[in-house]
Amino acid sequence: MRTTSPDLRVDLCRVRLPNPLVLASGILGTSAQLLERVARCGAGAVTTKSCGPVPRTGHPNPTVIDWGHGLINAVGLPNPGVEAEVEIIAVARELLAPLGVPLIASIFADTVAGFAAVAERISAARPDLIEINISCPNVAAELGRPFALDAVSAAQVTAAVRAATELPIIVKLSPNVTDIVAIARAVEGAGADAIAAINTLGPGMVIDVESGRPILANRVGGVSGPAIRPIAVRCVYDICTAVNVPVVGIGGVSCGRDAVEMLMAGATAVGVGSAVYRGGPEVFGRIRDELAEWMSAHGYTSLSDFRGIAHER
């Protein structure tokens, strides 16, 4: 008997993805060729490393360590600046077009006006979507308090970017708040087309017990990986009960069942980041195939068959 493979396609802000798996920002998004490689390995969409108004070197090494249950990082948002990023995106679009894999440009700035300026300039390169990174937890000393920490600031950035571009915008939120739902509602009201949740948890610290010193050069960094997945799932679940825009669920996804959990919580798409450090870009193909196998085993033919099912039960 011939069986039909499950349909993994998804629409995110009117942009078609061949499957719901999205390369999270900050992971292998530094060049057009790396973005193409991730797409060929099975990602449904790819996100550039966050780009700011001007070039930034980031923090000194060590910047990323595996602490056993995930990663802790303080890379510090290194990037070539928006002018160089426009060129990278232009090349990446040409490489990705034959593959049918959309490109998400991630941006950051230290002022509301800065976000708007970067969004306007990056729009000239015509990425498919723009991610507004207002939630990095390990650069407060240089860039100030993250805009994601209160609803008013988050909404101000969203509104400014909304006025600066016609492209769909995704606002990336932080788990390091008392009420992520209130912030999600605020950015939706300010014009966000989608929400990404969550950025890394923390900042946290890992100390080398032999030297008695923090291992990261920055001392503290954002925590990611399997240990934070239950927090990410809860945030996605809560946000999906409160907003009408799609949510990209991010946090600790490393296998097909993890992706199913995010989708059941209501996510439209699923970000993958830390798992790439351990499994390489090939992890996308593995998670995609595991998701399809799980769907076939449970009699689901499309993602919409079980998306948000946790809310019904």
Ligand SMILES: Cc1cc2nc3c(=O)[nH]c(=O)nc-3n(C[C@H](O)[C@H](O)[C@H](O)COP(=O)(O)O)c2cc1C
Second form
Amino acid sequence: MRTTSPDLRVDLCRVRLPNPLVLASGILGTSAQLLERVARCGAGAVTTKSCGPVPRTGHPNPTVIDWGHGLINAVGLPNPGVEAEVEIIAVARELLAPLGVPLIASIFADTVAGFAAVAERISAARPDLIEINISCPNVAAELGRPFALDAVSAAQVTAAVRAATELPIIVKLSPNVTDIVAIARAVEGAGADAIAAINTLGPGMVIDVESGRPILANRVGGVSGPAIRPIAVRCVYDICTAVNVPVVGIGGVSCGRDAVEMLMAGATAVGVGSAVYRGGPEVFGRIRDELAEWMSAHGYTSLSDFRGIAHER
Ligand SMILES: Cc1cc2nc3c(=O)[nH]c(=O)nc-3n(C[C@H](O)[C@H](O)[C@H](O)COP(=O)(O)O)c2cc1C
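Having looked at the form predicted alone, could you now put up the form predicted in complex with the named molecule?
Expanding to the full complex; the earlier chain stays at the top.
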């Protein structure tokens, strides 16, 4: 008997992904060659490390710890600045085009005008989508309170970027708010084509009990990985009840069943970050195959067969 494999393709803002798994920003997305490697390993789209207006060194080491149930990081948005990033994106586009894997350019800034300027400049390199990182929790001391923490600021950034580019824009939200639905509605109203949720949780702290000191040089950092998955799933579920734009569900996904859970919460695509840090880019092929196997075992032929079913009563 001939069995057909499930159709994993998905459209995100009119951009076709071969499967719903997206490399989350900040993990391996620092060079064109690494982005290509992740795509060859099975990612359906890849996101660059967030890039700002000017080069930034980030925080002193140690910046990332695996504390047992996930990661805590205070990398501090190191990046080469938008002028160098434009070159990286141009090369990455050439390498990714034959693979049919879209490129998402992640940007950040410390002012609304700065976001617009970076978006305009990065658009010249023609990534497929732009992701607006307004939600990094560990740079407040240098860059100010994250824009994702209130609806008015989040909408102002979204509207400014909307006016600065014709490319589809994804706004990346923070779980560190009391009402993520209000923020999601605000950015949708300001012109977001999609929402990514969630960025890291916290900040948190891990103390070395022998030395009695916080391990991260920054003392605090954003928490990610399996420990935050239930929070990410709840955020995605709530956002999907409130907006009509697609949602990229991110947070703690490390196997096919985790991806299924995000899709059942209503996500259109599924970001993977910390699992890549732990398991290398090969995790994409494994999660993709596990997702396909799970679908076959349950008689599903496409992702839309079960997307959002957790909302059904
Ligand atoms: C080491 C590290 C660096 C990160 N850097 C960025 C970044 O530059 N921009 C961003 O939007 N998110 C960044 N993130 C957040 C991830 O993209 C993701 O939203 C978060 O880690 C939750 O997903 P996960 O549990 O699969 O890692 C970073 C996460 C980690 C662990």
